[in-house]
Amino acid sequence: MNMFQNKKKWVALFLGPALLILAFVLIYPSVQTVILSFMDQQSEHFVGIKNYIYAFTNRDMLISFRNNLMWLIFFTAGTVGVGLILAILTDKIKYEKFAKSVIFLPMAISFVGAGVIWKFVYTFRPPGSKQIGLLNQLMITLGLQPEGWLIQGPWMNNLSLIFVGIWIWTGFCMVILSASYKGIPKDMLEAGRVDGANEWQVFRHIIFPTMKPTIAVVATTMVVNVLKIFDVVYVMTNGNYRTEVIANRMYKEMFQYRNFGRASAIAVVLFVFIIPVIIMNIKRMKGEES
């Protein structure tokens, strides 16, 4: 008995602090953002769900809802597609380190700074004018007229950022899958072609099936990614042009308009939005330990 009390002291002893800390940075500011989301701009005085209200009835929020969705879509597949197709082909390549390190390479650029390279790159004049955007200047040169990347909405401009932002993401995304793909045994890979399998038939039958795990794992952490984009979009556009997203918007609510009832009530509704996803990656990690 005396011995089970001193383990529970050792237990306490060590995960006491940690657990004092965790509630502090993370369970006490979301209980406090919960309790603002239902206050007024000063915080002050209760207002109900009139912020919750705002957040989906406004214009400007509906945007940024329609946006992250065109994010979650295409950002997602585009990480995880390409970051697939690289893994496998970087693997068969000669000079393959080389090449991952090539495609990793825009992961060590900050976003801000990865934002800031690709305004330059999408930079717009009129026509007629001298171009200093690359891709515009790319466009002339080819006898096509220059396009306004960031201006012309809603697709155009939110297609474009999410460009940069499958730029940045598609080297982490290959990297972990291509871990994936060399764990797949060769004798594996070997007998399906032996039995007369054609490669799309390989990746279909053998390769999909054995990386549907990692896949999964990548898939969710550029999900939860997209859902709180927000650097990109800050630098290059700040959410004109039809750009916004959910992140964007609680920052300008947040520090703009000092309006912190909305603000939390975003940070809120972004927080519920990532939930389904965490409980989806859990119970797909239960499932295999199963």
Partner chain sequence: MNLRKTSSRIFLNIIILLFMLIWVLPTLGLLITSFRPEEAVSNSGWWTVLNNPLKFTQFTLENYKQVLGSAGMDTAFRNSFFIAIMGTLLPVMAAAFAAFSLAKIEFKGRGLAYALIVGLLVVPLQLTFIPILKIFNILGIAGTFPGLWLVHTGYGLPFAVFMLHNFFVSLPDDLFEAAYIDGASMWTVFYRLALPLSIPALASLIIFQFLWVWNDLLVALIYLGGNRSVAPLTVRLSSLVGSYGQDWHLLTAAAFVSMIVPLIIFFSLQRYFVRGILAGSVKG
Given for the second form:
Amino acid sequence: MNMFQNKKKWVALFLGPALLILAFVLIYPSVQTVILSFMDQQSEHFVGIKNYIYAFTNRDMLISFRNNLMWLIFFTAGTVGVGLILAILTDKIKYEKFAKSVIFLPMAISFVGAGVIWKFVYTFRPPGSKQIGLLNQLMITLGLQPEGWLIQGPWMNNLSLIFVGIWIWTGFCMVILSASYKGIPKDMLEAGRVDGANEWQVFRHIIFPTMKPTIAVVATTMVVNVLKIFDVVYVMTNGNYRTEVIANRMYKEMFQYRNFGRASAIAVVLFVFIIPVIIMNIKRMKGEES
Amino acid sequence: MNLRKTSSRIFLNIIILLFMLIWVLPTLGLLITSFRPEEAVSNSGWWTVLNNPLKFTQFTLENYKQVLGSAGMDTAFRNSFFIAIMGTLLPVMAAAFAAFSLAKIEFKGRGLAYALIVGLLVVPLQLTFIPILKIFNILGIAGTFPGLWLVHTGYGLPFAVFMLHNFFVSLPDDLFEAAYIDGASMWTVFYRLALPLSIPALASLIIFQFLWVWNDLLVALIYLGGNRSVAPLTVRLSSLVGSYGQDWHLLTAAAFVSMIVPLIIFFSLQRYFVRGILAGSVKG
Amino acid sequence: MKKILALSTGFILLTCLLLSGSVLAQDDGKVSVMGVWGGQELEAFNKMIEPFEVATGIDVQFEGTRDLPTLLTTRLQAGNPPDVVQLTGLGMMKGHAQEGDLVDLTKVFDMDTFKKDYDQKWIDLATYNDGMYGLYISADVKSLVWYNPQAFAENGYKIPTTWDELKALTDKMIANGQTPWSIGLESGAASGWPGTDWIEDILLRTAGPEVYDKWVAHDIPWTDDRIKEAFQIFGNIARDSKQVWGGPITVLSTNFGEAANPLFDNPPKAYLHRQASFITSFIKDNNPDLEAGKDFDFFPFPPIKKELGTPVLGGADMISMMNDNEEARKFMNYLASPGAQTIWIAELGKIGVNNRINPNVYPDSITRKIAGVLSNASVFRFDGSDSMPAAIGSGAFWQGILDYVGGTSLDSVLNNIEQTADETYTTGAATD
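Now show me the form predicted in complex with its partner chain, since the one above was the form predicted on its own.
Following is the full complex, with the preceding chain placed first.
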């Protein structure tokens, strides 16, 4: 839209406050981080790309990259996929609000609470003694052996952690996707069905194209989430048993080991990873405008 | 035909109920655990109470008594409210303005501003603690609520702008042009047209932002410190546990105590998630 | 509707501002303390400071968090550290003393009195580069093996006093179809630490305190044969499902606070549990019916090489000072007094380190017995992992323990820790 008067004044008034706050709270610390990433532990001497060499060669960092990739694939697919399915399916049932509330519930639980909850799911006790973890009780009921869900890797423990992430974030995806789904005019869906299309065809040709921008927003948010994923891992394994992730590594270097150079370099690596995602979003935005 | 419809209906319900079961079971386990005495928790699974659920002697209110009865809980609740309410309203308001201008006004540098804000989504909060706290100390707002509101606003803005921008973009341009031709100012268009139309989006955003701020422990700890007079509920509850994790079982009850408020917010705003609000008004 | 909304928003804003204003208005005469204590510990701390607040009118403001390193690092960097801080280890104290964050306490206390109150070993343990940077208010003894006296009596087992006797005892248990040990290494974000205590206790007994000190200072590398041997002795127990209840997976996934429970099952699932004195509070919480001394008791972790005796490994609650002001000085002097420490010790069943503490304050016979172990110790060493830089002591070492128990080869584990040590230590003869 290009017809308002005093455009500059309105832009300054509308966008100004947000940019000002962001400049202080996020942009200024980010710039400082980039500078610190080339400095030593105490931010006193310039060390060139030493910290970056560490970030790309250290054993724990390499494990983190692998695990973040696993998170990227399974967490994003799980949250967006299940969120989308539930957003559409719950629209068809009478107890919609109740069902959605149940799925949303984990979002309302603090991470410390979530850590305790999943302890009672994954806890391992040796065969022959009373299990207090739900999953291992289930295994025994099925005649199988109990497993150390959070210990045996690399697939089992990482997927167990990722599932906790999915459990928490699916409600988020569902709420946003559901709002978008409900924005599709009912007659549009009905028209498709009257024309004899089955549900899958209605989804592919009407629902999905209409919801695509929202799905992109939700997926982007989840991808960003994955890159920053920290709380779940910190609370449940603290990266032990090779479940380390990049953000937890950064937290340790920063606050426990007080190596500001390394922590900053790891953060800059995160920035770099997000660039393709930003470019995709800009392209999408430009595409929608034309 | 009718049979097929019925069977697909049953199938649909089974799928949804299955998801609900998977999602609710862990939390149900925590709820039951929060009513069990400590020695029972470490000796048998929570589902064992279901063998004879009416045997009330196996339950105890002790955990809740200890959590709610500990000193300063009322202050902690009040602090959490002050923090979460402003920590939600400020970023949502600032984001609504920013997202509207990015979505509906064409100006030079718009793409850049948008890219910048989306890019800031990835900044790990932990990195910002030290630089910001340094400035807070100079300004004298370390350990105060306004300082905390400011950082929560900054932390919440990128996602809020990202989400609302997507929403505003989807609103048809001709709607706004028509209003403009009728002589409305930018403010009027935003306030009378864009905001009411975006109630579902705003409602979900408010829920998320409120949840994050309400459940936040680390940010509050960093900017407020653990001082009782300003500490929110999360900080207060975490100090129920000893340095080696003694009394961690109190966290079960604590989790539910701190969950109540976010759930009330969710339930009361859920009524805005209904079909038609958007469709009807756009057409009309 | 909208007006109401705007009005109420304005109202909320105003109240919030007023409220924060009242928070800002803090008077002087206060001392800020940061620590990791919570729950009962926090209650005991509050009891301890009460007489001080009443007597001096100084307000003690405690900030507690189990994420102490995070909060402390941030506040130090931002320039407003707490006046007084509870540091969680010697490594942390050295690091902060090196960076000039701590106040030399020899200038705070009347050292003549202080030297009468404290044995030289406690002063030495708090000294770094000619300054004393920490005050110990209580100790925990770590070299203890817990057992169930009833189960021992039923089986006719005797308390072992040497490593050979201990081996004979565990062999007998295995021959009887029993599992000797119970170990739990899980401890949330700090998982692995109980294993580091094992290594330290063994190393003190196989190589002696001098080698131990060199190892902590990184004067000898992690790949040294003596370190390797200590890991192997631990691994022979923790990695063997005959020796330890449930085998390695159970060891890794059992919370340390619940690891003593199998001793009190009927019949017991395990018979021995090596853990510090503070485990008693967990035993009592998890099994409220048990009586100290009758249903559970301990013996000192036996010596391995006779010539090295029975050294004692321990931890201690250490307080350091970050801002030199009148209130903080008064408070530190109060904490150094036997009066303050008596309250703290009696509340929590910890062991006193001040010579003027009356042994009658200990709540039960077990605590008195532990205090005896500490005062009779020929050699006392501070927890090694707590004395190393955090990247090792609460990083690579913890992780190494978990990896080793989980099945990773010992050489790879030790090489990995050594690599991190090389990157972390700035001094130490073994640092490349």
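Numbering follows the first chain given and starts at 1. Note that the structure is predicted; figures quoted are calculated from it, not measured. Between two forms, the rigid core is the largest collection of C-alphas that superpose within 1.5 Å.
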Given a core-based superposition, decide whether the C-alpha of residue 94 shifts by 2 Å or more between these two forms. no
Does residue 27 show a Cα shift reaching 2 Å between these two forms after rigid-core superposition? yes
Aligning on the core only, does the CA of residue 129 end up 2 angstroms or more away between these two forms? yes
